[in-house]
Structure formats: C-alpha cells, structure tokens
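In the form predicted alone, a lone chain appears below as structure tokens.
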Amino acid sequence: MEPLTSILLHPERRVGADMARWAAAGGGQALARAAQDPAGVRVAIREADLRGMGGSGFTVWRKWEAVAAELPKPDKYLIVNGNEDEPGTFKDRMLLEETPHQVIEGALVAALAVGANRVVFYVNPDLKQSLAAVDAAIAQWHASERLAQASKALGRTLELSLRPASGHYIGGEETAAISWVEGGFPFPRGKPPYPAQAGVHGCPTLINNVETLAHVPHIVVHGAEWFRSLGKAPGTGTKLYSLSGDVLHPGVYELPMGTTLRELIFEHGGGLLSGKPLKAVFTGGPSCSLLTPVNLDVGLDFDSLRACGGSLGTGAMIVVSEGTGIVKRVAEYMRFFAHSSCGQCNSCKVGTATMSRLLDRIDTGRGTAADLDTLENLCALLPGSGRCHLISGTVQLLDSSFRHFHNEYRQALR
C-alpha cells in the first residue's frame, strides 16, 4: 500500500544501487550544500527537531554538536547502525536494499557536519540483500567524483566501509557496536565516557540509525520548517512504522509522525484478520510496552506515547487480536531476551533467565502465586541495573503486561 506521505520510500528513490537513477531523482544536492556550509547543516537538523529513529528518540543535533566540538584523535568515526534485530522491526533493511544511496548521502552529510572522516556501515549479517546493496553502492561512491569532492570539503580523505555486525541482538546497542567495529566482542560499555568523547579506538564517534540518516538529505534540501510540517504535532517529519501481527496488510508504512494507532491499523493495515477485535499492540517492538484499544487514538510519536506510559521505540507495531494469550506471547519474547543477554551483567543474565523460567511455568499451568509475586518483585528491582537497555526493556514489557492483563496471569496459575 502506498503511504500517504513519502519522502524516504518514494518510488523514484527506490532504485537500489543504481547511482545514476538516484542522482536523476535529485540525489547529491544535500551533499553539495553540506560541502559549502557544514555548520548550517547542524542548525537545520536542530530546527527540524530530528529524533533518533533507532529506538531511543534522542535529539539528533545534541549528538552532532558533541562530536563536532571534539578534535580528531586522530580520526572521527560515524557508525551507521543497521543492526536491526528487534523482533517485528524491518524498516532499515528496506532503506538499505531499495535506496542505499540516500542513506549514504545522509551519512556523508552528517560526516561533513561533525568532521568525521571514517564512515562505517554496520549491518546485520543476516540481511544478505542489504549487505549486497550497500556493498555495491559503496563501490559506486568510491568510483565517483562525489566522494572526492566531499573529501576535499572535509580537508581529509573520507573513507566508506562496510562492517557486518556480530549477529547478536545486543550488538545494536551503540557501545556494543563500537566494541565490534574495534574487533572485539559486542559487550556494551559503561558511560561515561560517551561515544562522542571516546568511541572507536578512543576517537570521537557519532552513531546514528539508518532511518535517521535517510531523513538528513531531505531536511538539508527542503528546510527544517518543511520537515516539521510533515508531522502531526508534537511529532515532526515522517516515520517508518513496521506493522505486523494479526493485520490484513502487514508491511512498512511511511506516515506523518504522530499518526494514530487507529489510522495505522485500520486505515493502512486493513484491520484485523478474520474481523476479530483488537486486544493489544506491542509498540516499538516487544522490548517497549503494550497498548490496548483504549489507546487507539494516541499519536504514534515519542512524546505522546511517553505521556500514556508507552514507548515508540523503533516504530514496530505488533498487533494482537482477541483469542491470543498475552502470557504465552510475553513468555515467547522473554525467551528471546534471555537468549540475547550477553552475560556481562549478572542482573541481566540471571534476571532474564529467571523471568523466562517463571513465565514458562505460568504459561504451561505449572506456576504458583509465589512465582507471580517473584516476577512482580523483579520488575521493581531490576530496571537500570545493566550497562545497556536490555534488562530495563524486558522489565518494561513484563510490567506493562501486568498492568493491562494481570487477570490473565492469575487465571494461568495452578
């Protein structure tokens, strides 16, 4: 289904690794402007209120300004994060496969804006088509005058490289990505220091998600006010929503940031399978929170969801219809997170394994009231106890399911 507002996935830009067709569709204009005024690019990004689309929703310009303020030691890095391993999320792979030059241009514009000379495309190794498309596109940039012109504007040689990620879910966390790019295991690191001060090999490092950088060329060419006007306040710009689960038309939809859950599911997704009533939606992927039918008119943007106790995350919306057991679904996701823990933090390694074991007991009718009490206590004790968001995200999921479907847990007890 063709999205209502399309700047990232417009048919003219879905040209794969064909650089000539990308240029004919307007590609390269933003890079030329950034070469003339890199500081102006940072101003445009700030005024556009572009947010990080990889899950955190962090204000992009703050990261950029922090990296721009640092001196090369001796290099500056930009990591384009395409690890995309969150269940239910499949937006970045579409951008990498169908419009890789748009992503590369966005990355090069960001590199000029912050003074980065090493750009690393960090892509999930299971996304074979994405890897092939990016590899082919980078080869064309190396053979093009555009990269040489960008290097001249930077005053240093700009290097583009492709680095398949580790294949671990936790590898998407920014400090874990740094560790992997350095050649180590993707263990998340404590902060501070933040990547802007000491990232890859101790050098200042900017890390942005694929979708985030795909927005950059359009903001530079059309302006911050234009970008803001595309969203539904308080959201700005457009967002790629990964819609899946019990809907008639799953897929990636580019819509105004702040589009309601009702619009996404029933207008664009075609409603639920077999006409069943809506029961719940896992928002932002399963590591975030659950919404219910009472939230159908909430805007799917960072601030509106936060206000109602939810989270936009990556923009993944996994729809659940009546008749599906929430306990079973949460238990399945908890097994995934327990398997995905890197084991560096005991609270995460033991906590996710314990939660998974207790949920499996409850789901299979072997659980007791004491098991449920233990899970509720863990929800109070574990958040913030790990080096990364994994343990907090799993607790957020479990706590959210308790808040909305506690009766199902009680009914499942022995």
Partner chain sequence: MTSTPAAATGDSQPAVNLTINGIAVAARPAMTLVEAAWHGGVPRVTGVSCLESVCGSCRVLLRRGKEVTVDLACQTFVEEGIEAVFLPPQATPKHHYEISEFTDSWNNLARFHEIFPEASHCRHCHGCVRSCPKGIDVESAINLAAAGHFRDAGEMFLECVMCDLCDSACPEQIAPAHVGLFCRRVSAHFRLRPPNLIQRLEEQRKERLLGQASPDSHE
Given for the second form:
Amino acid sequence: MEPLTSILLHPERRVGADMARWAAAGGGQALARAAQDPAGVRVAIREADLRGMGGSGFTVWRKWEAVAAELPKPDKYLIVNGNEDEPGTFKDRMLLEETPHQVIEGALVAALAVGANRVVFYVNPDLKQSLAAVDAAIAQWHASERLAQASKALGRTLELSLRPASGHYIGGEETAAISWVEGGFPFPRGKPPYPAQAGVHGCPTLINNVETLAHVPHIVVHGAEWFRSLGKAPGTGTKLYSLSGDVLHPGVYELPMGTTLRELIFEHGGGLLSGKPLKAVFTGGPSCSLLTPVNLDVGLDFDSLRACGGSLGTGAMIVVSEGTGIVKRVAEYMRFFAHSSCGQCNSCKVGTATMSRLLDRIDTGRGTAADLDTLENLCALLPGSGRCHLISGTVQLLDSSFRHFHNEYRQALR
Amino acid sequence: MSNGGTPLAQARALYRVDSELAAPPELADPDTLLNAFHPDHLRSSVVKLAVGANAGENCQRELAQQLQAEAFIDEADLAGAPVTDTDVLIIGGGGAGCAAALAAAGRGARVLLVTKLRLGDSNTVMAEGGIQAAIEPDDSIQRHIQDTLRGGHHAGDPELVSAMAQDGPEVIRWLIEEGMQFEQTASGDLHTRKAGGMSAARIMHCRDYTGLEMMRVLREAVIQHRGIEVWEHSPAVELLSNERGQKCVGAVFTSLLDGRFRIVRTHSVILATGGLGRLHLNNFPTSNHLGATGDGLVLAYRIGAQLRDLDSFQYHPTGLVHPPYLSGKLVTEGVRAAGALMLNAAGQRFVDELLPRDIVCAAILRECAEGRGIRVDDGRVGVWLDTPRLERSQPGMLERQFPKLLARTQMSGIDPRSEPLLIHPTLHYQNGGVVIDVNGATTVPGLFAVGELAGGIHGRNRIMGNALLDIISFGRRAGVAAISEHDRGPKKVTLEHVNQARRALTLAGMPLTQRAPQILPDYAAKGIWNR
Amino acid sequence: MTSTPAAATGDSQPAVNLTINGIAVAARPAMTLVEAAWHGGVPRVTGVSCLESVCGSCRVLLRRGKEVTVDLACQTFVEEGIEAVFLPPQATPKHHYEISEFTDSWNNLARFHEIFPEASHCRHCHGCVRSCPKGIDVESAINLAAAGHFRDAGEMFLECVMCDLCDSACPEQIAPAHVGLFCRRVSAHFRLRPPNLIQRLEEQRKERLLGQASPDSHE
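Switching from the form predicted alone: structure of the form predicted in complex with its partner chain?
Then the entire complex follows, led off by the chain already shown.
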C-alpha cells in the first residue's frame, strides 16, 4: 500500500545529489525566504510544533531560540546529526542518500534562523552511500550561487563540511557529537552547560537530527498550519517510521505523526508474517520501550506514547510475533547497550555490563532467582544516573519487558 | 569477657608516646599462665568424642558437636544430580587448593577445583605477615625445624615439619616463578624478618600484603591453566565412598546460587577447606574469612579419617577491638616483629611481645581479666598495641611496611601513627586437624588433606609464617601424590560411610538433630538454603 | 575520635535507613553495608568473604541521590537514604596466558599485546579509575603497561584485590586488573633473582647429590 502522505519522501524529491532536479521540485524556495526573514522562520517552527526526530521529541524551537540568543564566540555551529545507529532505525540514511539537498537546505535555513556560520554534516561512517551523496551535494552547493547568497544574508561566510562520525552508538548523543567534531573521543558531557551556550570549541552550537531539518523547508514554504494539519493530533506533520521485524513489508513509511500502531503494521506493513498474532513492538532509539497489543490503537507520536509509558524514540518499530522469545531479544539489546556505553559513568558501564551478563545467563538457562532479583533491583537503582540518557533508556526497556513478560523470565530460570 | 578495665577515652588520655617503659616482668612459668588463661585450657571448652576414629579423645566442645552431627543429605537428595568425572578433585579454593591444583595439572591430570565461595576467598588472602623459609646464611633448615617444633610445644610430627622446612626455599622459588613478588634488600636479597619464636630472620613478605599477593597470583595461574576447571559458590556437603564405605571416591556439592546438588567422581579427593574461625569457638571473635566453618573436618571425620589435636587452637594475640566492624581482624605479627610493644591501661609492658603466640595471648587475656585492660562502650576489653612509639622510633615505617594496616584503620578515622591500637586475642588458626603423611594422604584411601585443615605440622601452636609455607609445601605434595592413584576409578559411588556414621551415632545415643557441615555462619546464611 | 563513624555504637543512636537489594534496612550507625545486610535480614547475600576489603568479592552498586558509584560493601559505611545492590560474581577472564610458556623476556611486550590487544585501545574515559575501591590510578597503569613499563605498572597494582570492578567498568574490555597482575607476574618471574635464596637452593642441590650417593637418602 502506498504511503498516504508523502512530503519528505515524495518521489519528485528523491533525486539524489542532483541540484537541478531538486530545484525543479521546488527546492531553494525556503532558503530564499529565510534569507529575507530569519526570525520569521523561528516563529513558523514554533507554531508548527516541530519535534526532535532523533529520539528526544524535544521541541525544536526552544533549542533554536537558545542558540539564536547567543553571540558567536567567534563562531556558531550547526551539527546535522546523521549518526543513526539505533537498532531498527534506517530513515536518516534514506534522506541523506536520496534527498541530500533537502537536508542541506533545511540545515541552511536553520543556520540563518539561529545565526550559525559553520554547518557540519555528521554522518555515520558505515553509511557509505549517504556519505557519498552528501559529499557530492555539498560540492554542488559550493559551486552554486546559492551558498554565497545565504552567506550574504547571514553576513558572514557559511561553511559546509562533512564529518564522518566515530561509528560509536554513543556518538549520536549531542554532547558526544560535539566532542567528536572537536577532534576527541565521542564522550558525552554533563549538562549544563548546554550546547546552545558552549558547544563545539565553546561556541554556541545547535544540533538537530537529519529528519528534523528535512522538515524545515516545507514548514517555511507551506506554513505551520499546513504542517500541523498533516499530523493526527496531538501529533503534527509527518514522521518517518522505520518498520522492521516480523512484518510482511518492512521499510520506511512516511505517515502522519500519530498514526496508530495498528495502521502502521496492518495497513502499511501488510500485517504479520505467517499471520501470527502480534506479541510486542520494540520502539528504537535512545529510550527504547516495549509496546504490546493493548497499545495497538495508541497514536505513534511523542506525547501519546509517553502518556502510556512508552516512547516513540526515532520512530523505529521492531515488530515481534508470538513465538519470539522476549528474553533473548532483550538480552540482545542489552548486549548492544553494554557495548555502546562509553565508560565515563560507572553506573552506565557497570550497570549495562552487569545486566547484559545476567540476561545472557538467564537466556541460556543458567540464570537463578537471585539473578532476576538483581536485575529488578538494578532497574530500581539505575534510572536517572549517568551524564547522558543511555542508562535510563536501557533500564526503561528492561523494565517494560519485566512489566509485560515477567513470566517468560521466570520460566527461563533454571 | 572481662572484669572492669579503664574506659577507652580515659585510657587514651593517659597514653603517652614518650613515656619511660620498664622491661616486662620475667615470665617465670609459661605453663601456669597458659593453664590459667588460654582458652584451650578452659575446662568447659573440651569434651571427649563419643564416635569416630578419635572416639575417646579430647575435642573442643563446639567442634565436637559438628563432628558428631547428622549429614546434610540423604541418598534420595541425589536423584537426578548430574555427575562429573575427573582425575583429581580439589575441594577448597585458597592457597593450598590452588597449589595442589597447579601441581596436579602441571603433571597432566584433569583437575576439578570446587570452592564454596569465590576462587581465592580464603584465609590465605588475608595473611599479612609473610612466609618462612630458611634462606639466610646464619639460618638453616635444621633451625627452621627446631623452631617449628619448639613453637608447637613439641607436639608436631617431626617428619612433616622436616618435609615442610626442606621444601621452604624451593617453595619460594616456585612462587616467584608463578609470578609472586617479595620485598628485596638494596642488594637484591630477599628481605627477611624475625618474628615470635624464631632463632633467625626467616620471614619473607610483600609489604603486609603477602597473602593477597600470593593468592592473586595463584588464583590467576589456576584460572589460566587449561587443565583446571573451577566451580565457584559450590560448597561440598558430603564425600562419597565405595560400597564398603572405606575409600573416598568423590564428593557431593550444592550451589549457593541455586541450591542444586552435583556429584563428582574421581580417583583422588584433596580436601583443602581451611579452618574454622567462623564457628566462633568459646565465643571468640575471629580473624577468619566468612567461609571458615570447618567443613573439611566434618567431612573427613564422617568418612573415617583420623584427626588430631582437636582441642588446640591459635588465638592470635593482636585482633582489633576497635573499630567494631573490624572486630577480630588482625594486626599482623609483623608489627610486633618490627618492634611494636604492648601496653596495658596503666601504660606498662606486661609480656615479651615476641614470645610464642599462645603465651602472648594468655598474657593479654590475663591483663584483661584482672582489670588492667581498656574497655570500649559495648563492654569488650583489650590492651594497647603501641604503634605510635614504633612510628616515632622509625618514622615512615608503618606506611612503608604496613600500608594495608594504615589503609584499613584510617578508613574509620583511626591513625595508628598517632594513636595506639586496641587489641584482644582473636580466634585465628586451627593447630590440629586431619592426620596426614608427608604427601598429605589421610588415613582414608583416596582422601588427601592439606593446609589449615591438616594437623601435625604446627603441633599445638603455629609460629608466624609457617601457614603460608605449609599450604604451598603440602598442597604441591598432595597434588603430585594424588595423580599416582592408579586404580580404574570408582565402580560405584555411595553414601555408605554416612550410613555407618549414623549407625555409630545412634548406638552411642547421640542426638541426630544438628546437621553439619555448617557451610556458612547462621548470621550470613539468610535465604540461601530455601529457594 | 568522636568524629569517626565507629564512635557511635550504642542502640540508643537513631537508626540509619537505607535500601539493600531492594529491601529496607534500619541499620545502626557505623555498620558496614555487609553488617547492615545481615542485620536487616537481606536474603541471599552470597558475595561476602574476607570482611576486610582484600578479597574483592562484596561488590556493590551504590546510589546517593542521582549519583551512582561502585564499591566494596565491607568497606562502605551505612548512610541515610542510600540504595545498594550487591553485584553478581565476576565473569571468568577471557584473556589467556600461562606464564610458564614465556621464555625470552625480550618478547614480553609483544606477548603482552598478543594477550591483551585491547590494552592499547584505552580511550581515557577514567571509568576504571572511578571504579577502583582501592584508589588505584588504573588508567595510568594500563598506559604504562602498554608501553612496556611492566614493573612500574605492576607496582601501581600493589593493593589490587581483584574485585574486577575495573573490568566491568572498561568499555574497551581491557581487563585492567588482569593486565596489572600480568605486569606483576612477569616482573617477578623474570627479574626476581635473590642471591640469598639462590645460594640456599644451591646448597640443597649439592646435599641432594651427596644424599643420592648414600643408600639412606630421602626424597
């Protein structure tokens, strides 16, 4: 079934690094408007209620206002976050590879809106095609008048650069991205100071996800009202859902923000493989959670999911059918998080490593009641510690699997 | 355990680091002192065993209850228990067990080492003072033998003592080859110290972390050895015997983690389970680790092994009284060997600090009993170990040579460089134990016993530094001897010896209410057996 | 003295309330977490042994407010409102070597990097340093080891109790405690040649040769 809404992934926009075709489909209009009225862009973004699509769901305009309010020291940075490394997430790579100019335009609009002069495309080093497309697209911008015009509007030279990320999952965290762009290991830092005040080399820094920025030109051109109307309240606009797992048609779906899980899986995804009943859905991103069949009619937007104890994350929906072992799946996630923890905080590194070992033991028939007790005690002790969100998100996943599938853990004990 | 004594604060105010000290009074008759004050000599603490290989002999009361108790398991408990076969089974993961394992595996045997807690959790790891071996030019193997026998009140087995002393230098060399470090002098010699009951400087050490250094090296060597498999958190609950109940052919283990039983069948069992301080004999505090509950004695006795000197224990003179959480924990004898004196509440010396441990211990107990001790709030009493005076005479020496002592006491705000430590004897070591020959073989075929569990080496009193030598010397000897058991392995593994022991207990009219081995002290066993 | 935690021992003192393994415990002041766990009847506390912080078994995760740290339970005193969870036993180390297989000490550095390839990957996160209950500067020691300064690196691990907290705190899986022990072991194995010991061993060897010549020799 064809996607109902198609803005970011409209076939006319999926032209790769072809500037002429991008312009023919309306590309460049938003940047021209932003050059006239950068403050107006911020108002539009605010009225559109655009959210951070990298997993946080944070209101974009707040970050923008904070960066806009700072003076350059001497620069201001915008990092376009394409680290995309969460399990089950594969949307940003599509935007970068197939619509690089759309992303670049969104980034430049944002740069004008907040006064940033250095724009860094920070892309997962394993996404070779995305890197190639962005590289080629940036070259075209340098060769065109558009960048010079934008620089003129900004009042100083806009620099576009591509920086392959570290390949570490944790590099997607915004302060970690800043460390890497500065040339260090991608360690998350404590906040405050927030990147808006002191980011790359102490300069005010805005960091937005690729998908977030891709929405920007359309909001500027069509208006906040139009954008809001695309979503299913309380969601606004569209969302790229990465659908995977035991469904007939996995893939990226651009649908109204707030589309229900039922619609996504059964109308768009073609239902479950072999007609098996749905068991659970893992939502990907830094704060993973588990959805179950009782959540089928919940809107997949940030607020609705949070209200039912879940989280939208990056919009990754990993579907598992009846017959899938939850313990094994959670153990796999935990191994990933334990591997990803950067090491700075004992709570996160020791916590994830311990939980991973205990889950592996339980999954392989060596777990004891004491192991399960320890896991539950850790779920109570760990949340909220650590300088970034990794440990809390990890515990959230484990905890929600306990809530819904405790019997499976019990049965796996020896 | 005391009469009066001076309150701590008052005694502290009286203490002067620079007071003039007279020599301690001459000790006219050590035996009278021991008889009057040493816990081994308390009439109420000794009973006669009613059953078993030592029936009719003296035994400490609480230990006797353990030795004459009902078994932990019945045959029915073993239904469905998985069975593992191995060449050599070693029970106990301290220094002796590891040395035995390395010796056996080094000669190609398949070794299974099973330990109650974690590998290395043992009394070995806490040993601070050092290890004896006669290596100095003015020393000899013969003097080492004589000192050991004299220290043990000539109750030790000369053949065992001789074997151990002869092994001394080679044991040190083996430990160095395994990667253990020792203190050296500027010229590269091993640094030696003289301690209580020694006629020459013979103690080698690694700061005051000798046991830790030894244990972590041996533990790593065991973990890294391809021929050794290790089961942790698996206490032995019973040995297994042949159909006649007369040969040891394996053991039964449970798990602290899931409570399941497992059976191991083998040619040779080496018991290396250590001591029994955590039975808190005569209500004494102990320096021992949590797992020191005398399990090996119980298992060996039930299968028929001869034991010895079961009424002789070492109460180490300098156990801490204060701070309370370190109650019973040791201040190494090395501190006295380095020159620290002991004072009563009046600030007087009362005994030559370097006399054998049992005499020093009795002297301290006398001071406490006769009102010359120092009392803390909860009523416990002790005497001073004058560490500030030692520091004053040799500035920096505590930090250089006893970093562990400093680190531990300073955690609770006590600095032994500026205030004396309050000490009282603590249950430290089991002098006696399972009767063995020079190969660690017990009187039961197929069963070896090494380390603190074994008896006969230290007689009725062990001198400092011989415990670490004993465990390596006899551990290695038993490891080698165990692989020479060459029958084709057990045809049948049974609990026949348990039946025989039950029969004997019933005929002797003994109650079968208490079960043994103890495995963990009651205060630390909550919820472990009922899951 | 009154300022020390140990000074307060009487039952009249108000209880210190904390949580151990999810169970509320009303402990007495100056208790360690191990004592508090026993006192409060916390079940299945199996990772306890020496009670004087040299065996490294009683590892705990501790939470004070939002701060979470690791330590040994037998050297941590109770505090109002803290939460503690006893950690499961250590995993078996994954690095393998037998010191008897080392022959030429010129190759020690090469062997070291074969055995511990991760040791040169240190990302300087300081997680190991934060985790060490003995205050060892683990990270510096690892970097010394990776540069072949085995003796100096090993010396820094003098007080290591093999709790392996640094192992579970290391994102590069360097296994720092085992690196430290490796350094100590090769230093002793190759460098410790004490004349007084060697002299005595030599005397014993000659005696044995003499003894073998006579019929009543033992050993």
